[in-house]
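One chain follows as C-alpha cells, the form predicted alone.
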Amino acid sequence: MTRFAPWAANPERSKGRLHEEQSGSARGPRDPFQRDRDRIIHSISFRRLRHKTQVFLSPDGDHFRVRLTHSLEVAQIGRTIARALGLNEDLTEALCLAHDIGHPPFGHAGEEALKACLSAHGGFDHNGHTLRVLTLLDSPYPRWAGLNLTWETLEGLAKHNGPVAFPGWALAAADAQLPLALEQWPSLEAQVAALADDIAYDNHDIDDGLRAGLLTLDQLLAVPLVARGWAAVQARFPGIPPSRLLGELVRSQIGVMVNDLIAESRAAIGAAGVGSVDEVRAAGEPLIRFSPAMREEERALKRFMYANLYHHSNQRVAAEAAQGIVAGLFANYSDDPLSMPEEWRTTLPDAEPERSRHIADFIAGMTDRYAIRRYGDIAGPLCLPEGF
C-alpha cells in the first residue's frame, strides 16, 4: 500500500462515482484513481488529441507538439511534483492527461469560433466541455453515459484553475449531476496539474517556436529568466555550439521552475497546517504555487510568448482561417443537418439551445485534419495559409 501525506487525496476515502460499480479485480488490482487514469488513456477523446492543435495548427512537421504530446509532458512534470510532495501520483496523472480533452480543433482559435457560434446559447468553454465529454459524450460502457470517473477526478478538472463562481452551462450541468463543491479550492493534486500545465507549455512552446523560426534566441534573451538560464547553460558547457544548447536551456528552465514550485509549496503546506484534503479545500488559497519572485518571472515569460509567438502575424493569419473553418462547419450543419454523419444527425434535438449545442459537440470532437476535410467537402478545395 502506497503511503500518502495527510493532505493528499487517498483513493480509499474517495467520494465515489455517480454510478455504482461492482467491486473486484477482474480487470486488474487497481484503485479508483488508477482506474480513472486508465479510462482516460483508453478513451477515444484522449486518442483524438494526437491530431489537435497545441500551438501550430495542424502542423506538417513531425517534431511539433500537439495536444496529446503536451498532455503527456504535463503528466510527467505533474508526477514529479506530486511524488516530491507526498501526493497521489495517479490522481495527478489522470488530471494532467485529461485537462485538455475538451479542446476543439485548432485550439484556442477553434474555441473562440465555437464561443461565437453559441453566443445565443450559453457560449462554449473548453474546460466545461472537458466535463461534458467525460460525463456524457465519450460513452464506452453499456450501463451509463461517460467514463463514470471518480468525484475527485471530476472535481479537479472542473476547478482546474481554482474555485468557479460563475460556471458556464456545461460545467453547471456536470455539477448538478454530481455536486463538485465549485466554491472551494480543489485538491493539491489538481493544483499541481494546473501549474504543471503552465510549466510545460511555457517551456515547450519556446522549443517549438524556435524550431518553427518564429522565435530567435536573441529575442528570448530579453526575458530575464531565460537570460539567466542561458548564461548558466553556457557556463556548464563551454565551447558547445549554441544550436546544441537550446534543448538544455529548455530542460534546465523546467527544472528551475519545478524546484521552485516544490520548495514554495512545501513551505505553504506547512504554514497552512493542513492535515487532510478537506482542510486543503477549505484553506481559502492555493497551496501549490511558485515563489513570489518566480511567479513574476513566469508572468513575464508568458507576456513575451503572447507578444512574440501566440500573436505572431503568421499565427494570426492561420487562426483566422481556422475560425473560418469552424464557423463554416457550424453554419452548414445548422442549415443542412443531413450533411452530418448518421449517428449525429439522428440524435439532433429539435429545440434550442440543445440543437446548437449538439452541433457544437460534433465539431468540438473533430481533429484538425478531420475538420479541414469536412470543410473541404462543403466548400471545395482549400487554399490554406502557411501555418497549416
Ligand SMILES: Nc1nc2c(ncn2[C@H]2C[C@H](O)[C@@H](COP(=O)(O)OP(=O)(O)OP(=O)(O)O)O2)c(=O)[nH]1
Contents of the next structure:
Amino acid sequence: MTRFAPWAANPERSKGRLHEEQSGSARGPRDPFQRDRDRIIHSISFRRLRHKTQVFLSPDGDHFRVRLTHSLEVAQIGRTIARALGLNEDLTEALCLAHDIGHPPFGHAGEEALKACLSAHGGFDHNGHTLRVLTLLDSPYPRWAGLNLTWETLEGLAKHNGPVAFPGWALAAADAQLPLALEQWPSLEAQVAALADDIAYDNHDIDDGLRAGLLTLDQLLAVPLVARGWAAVQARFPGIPPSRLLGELVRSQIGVMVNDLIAESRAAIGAAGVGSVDEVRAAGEPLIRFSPAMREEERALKRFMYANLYHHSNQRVAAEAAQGIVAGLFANYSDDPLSMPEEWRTTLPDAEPERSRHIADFIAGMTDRYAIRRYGDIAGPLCLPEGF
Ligand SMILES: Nc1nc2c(ncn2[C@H]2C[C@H](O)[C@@H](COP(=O)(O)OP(=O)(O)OP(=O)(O)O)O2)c(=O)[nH]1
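Instead of the form predicted alone shown above, give the structure for the form predicted together with the named molecule, please.
The complete assembly is shown below, putting the previous chain first.
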C-alpha cells in the first residue's frame, strides 16, 4: 500500500536522473527523493548558506536569520503542510532546503549587481542560478558535474514561482539538458515549498525587523493580519507585558497561515479531482493556495514589509555598498583574471558569454564574508556603512 495520496509525487515513479546510477542498498535504504534531500544537505553550496544574507547584510547578531536558517524554517513549515495533505515529505523538504542555493552574497542587492554585470550576457537570477549550481557547479561525484538530482527535484526548483514562459539563460540551459516541462505547473510538493517560503519569511522578517529596531509593534499594527493576531494573543495572555508576547504573535501567525493554506488546498485538490501528479501538472492552476481573504492579507503584509523593512533607508545604504562590492569584484576579475583562485582562473573560457558567466559563477558562490574579504584584498580596508 502506498504511503502517499494519489496526487503526491511517488518516488517509485520518478522520471529518474540525467545520469543513470546503480540502485542498491550500498548507500542505505533510501528512495530517490530521500537521496536528493540528503545530497542537498551534504553539499558545499548548502553549507555556504550559513554566511549569506537573508535581509540583514552579513549580520553580526547571532540571532538574525541567514539563508541557511531561513531554509531550515521553510523546510519545517513545508513538511507540516506536506504531511497534512498526504504529499511526499522528502521531496518537499529537498525543495525547501535547496530553493535558495543560487543566491549570491548579499541577497537581493548582490543579485541586482550581478544582473547588471551580466546584462549583455543573459542576465542573472537566483532561481536560474540554483539550477546551474545543482546541475553543473557543485560537483562532488567522480563521473558527472552537479548533484545528479531527480527530474522531480529539478522540476520543482525550476518552477519555484510556477510555470515559466520565458526562461532566463541559466534555466534554459538546465531545461535543454533535461526538459522540465516548464510551461506546466509543478508538483504539489513544489507548490508547497513556494508558499512555505513566503510563510517563513513573512514571519521571521517581522521577528528580525523588531529585533533590529527597524520595525515597531505600533507600525505593524497597521497591517490587518497582524492587528487581528495581536488582539488574539493579548486576549489569551492578559496582563503579560507586550515584549513577552512578540514571539507568541509570530508563532501564532505562522499557525494561522499554515492552517488556512492546508484547508484551502485540501478543498482545491478535492474540487479539481486530481488523481495523479500528472493531473496536478495539467490542472492549469495552482492547487496549493491561501484562501482569497488570506491571500489579500498576506499581500498587504508584504507591501508593508517592502515599504518599511526591506526598503528602509538603513537597508538601502547597506545594499548600495554591497552592490559596489559585487560590481567591483566583477570588474576586477574581468580585467585581471589572474587574481582569481587557481581553480577558477585555469578554467576561465576565452570567449563571451561563457567568460563573464564563469566570473559570475565564482562571485555568486561567495558568502558575504568571503566577498568582503576578497574585495578588501583588491581595494584595501573597507569602511562599511551601518546595516552591514
Ligand atoms: N534587505 C532586503 N531584503 C529583501 C529585499 N527583497 C527581498 N528581501 C528579502 C525578504 C525575504 O526575506 C526574502 C525574499 O526573497 P527571496 O529571494 O527569498 O524570495 P523572492 O520571493 O524574492 O524570490 P523567490 O521566491 O526565491 O523566487 O528576501 C530587498 O530589497 N532588501
